[in-house]
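Only one chain is given next, in structure tokens, and it is the form predicted on its own.
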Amino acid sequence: MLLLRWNLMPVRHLCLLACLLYIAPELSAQRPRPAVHVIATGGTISNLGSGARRTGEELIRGIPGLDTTFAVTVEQFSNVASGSITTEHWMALARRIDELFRTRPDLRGVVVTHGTDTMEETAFFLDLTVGSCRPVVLTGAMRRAVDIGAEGPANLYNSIRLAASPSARGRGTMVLLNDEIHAARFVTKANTSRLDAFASPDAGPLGVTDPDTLVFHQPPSRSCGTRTAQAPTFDMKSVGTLPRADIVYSYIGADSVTVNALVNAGARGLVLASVGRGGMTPGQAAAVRRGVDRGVLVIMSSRTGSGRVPLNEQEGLKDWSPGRGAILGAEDLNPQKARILLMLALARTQDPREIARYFRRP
């Protein structure tokens, strides 16, 4: 029957079919590949032991067949452990990513390889300072490149998939490890060494990278439409340096020494990793009040690892006057992320009423 149908097929259709079969491979080869730019900063994903590290180019070359699916460009921004990342690195990185999005309209997204210890901090900083509807994805590895079962290549490949995906638009900066996609605001490193070290305690992951597709559990956080640019919360073009802000841990028996020392050292802001939902010891409380009188803004976060500390503007600002600081809650931000937002806010204004606006839950 099949042979009969083939014989009855008009000659012009046979010619068209032959042409399509002939040119199909060539058309496939010419199909544009999604463009993704990888910025390598170092971290465990590049660690070869004994001080040696792979470059970003070497990381990319270690993923078989990547260049047949994606058009990947790479640059080496730094090659250090994440504990060596500084606020100067943050500002330069944010400006570089903004430049890439401005000058390369072909880019679907940017991937940053980074050490895991401070990855959540860099991700949150970029989420606040990069203005684009195109995604920024941070990834790394819990195991060194020379360890058995090193997961770095899989994490990097999935991050490139995520950055290239149209469904990643409008989601800001994300973190991807262990096949899970997390929003920069909520993600934290919750284990020292396990492959599933990253979690979003209050929100859960945004989605997962399955072998055949990306699955998102939540809608995009930004309404982008067909736009590629969006004003960031903080524009790095107007930020010179970040003011000093420090974190103070609260625990039984903590006295005033640390708070006093940081205020005397010039801290313009303090974040308390408080006990419970904003609690601190009497010694810390007395020191904090003195700091507030000297103009220091204090943000109460929590050492618990999840849950809100309410902003409590009405109470925190009721006695405010110019020249004084204030005590406000961090909402759902952990101490390290509250510090980032506080530094950026203080770089723009000294008015606690304005700073409270940035800490309101979006």
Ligand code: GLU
Given for the second form:
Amino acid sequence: MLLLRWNLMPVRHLCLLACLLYIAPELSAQRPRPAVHVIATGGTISNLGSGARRTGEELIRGIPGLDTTFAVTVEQFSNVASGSITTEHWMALARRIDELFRTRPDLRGVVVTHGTDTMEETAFFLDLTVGSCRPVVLTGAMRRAVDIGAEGPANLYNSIRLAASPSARGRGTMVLLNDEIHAARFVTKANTSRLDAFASPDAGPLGVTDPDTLVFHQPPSRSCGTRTAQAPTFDMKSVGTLPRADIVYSYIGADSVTVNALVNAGARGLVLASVGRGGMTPGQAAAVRRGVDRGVLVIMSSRTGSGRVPLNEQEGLKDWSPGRGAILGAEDLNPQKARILLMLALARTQDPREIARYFRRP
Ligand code: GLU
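Right, the form predicted on its own is done, so what does the form predicted in complex with glutamic acid look like?
And the full complex, kicking off with our chain again.
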């Protein structure tokens, strides 16, 4: 009689516990696997030597047991060394990722496989043009798929783990190699061949992919909450063709020839890889001043590999009048990233006062 009374607390709890124990394994077996989309563009990760390349599909198949944990879809965007990636590729990639995030609400994130040489550039471009709170992760390999100790499969697996992880939300575009997670803004390739080639000299890595979990050392840069959408810095819907902007390296004895040639070739923007914190040779400085008179926007970055070149907005804009260019500092952007921001900014406006706003540190 006593045992049959449902409202008797201990008995009711025992029944609920038994039910939960019985159905819990069923529930977890049916829990959907996190969905990640992989876009393959080529690079060393796909390189089989003698001109042959693995496809994205083959890269995915090379990771044993992936399907039991993740629902991975894959597409082949290109299959080239990353020196052959163009600004047209960037725009198409940004639009494609935007489309994926709009049409696939199930997606946790996107992984892009890419050659390592220009990976930091593509990553920064996507960081500026993809607005989602969901992560985009670029990965690749320092060793070819046919080399002993090829680390491509581990990098790709860890990137899928990262893209699928809720803790990756609000972190924009990241680069993952060698178990390290880097923010697109800060990461750079700092060695030609070592496995630890990628570094973020001014900020350190965002985190690491340990075997059991992902560990982040820094908070997300975007405040997303439960939202999935977030406006990008540059919406690809309103970006037409990117104007010409080039990089000029500074070194002892550099004269005016390169700067003059680029201005004559129609460059609307120039980035100087200055010798230090904005320094260049007298010949380059004279050519830069002439370029500014002709409306060229000049951004001073540095060849040193780390540290800031101050934006110096007040000084840089004090002589500005419509039709003229200006000289501004890149803050902590290296020359190749400063060029990307400059091209996107120039695609939107000619006004150096507005362009200076984009170069302010976030
Ligand atoms: N590291 C080169 C790249 O960035 C490798 C070229 C290749 O083997 O495809 O793409």
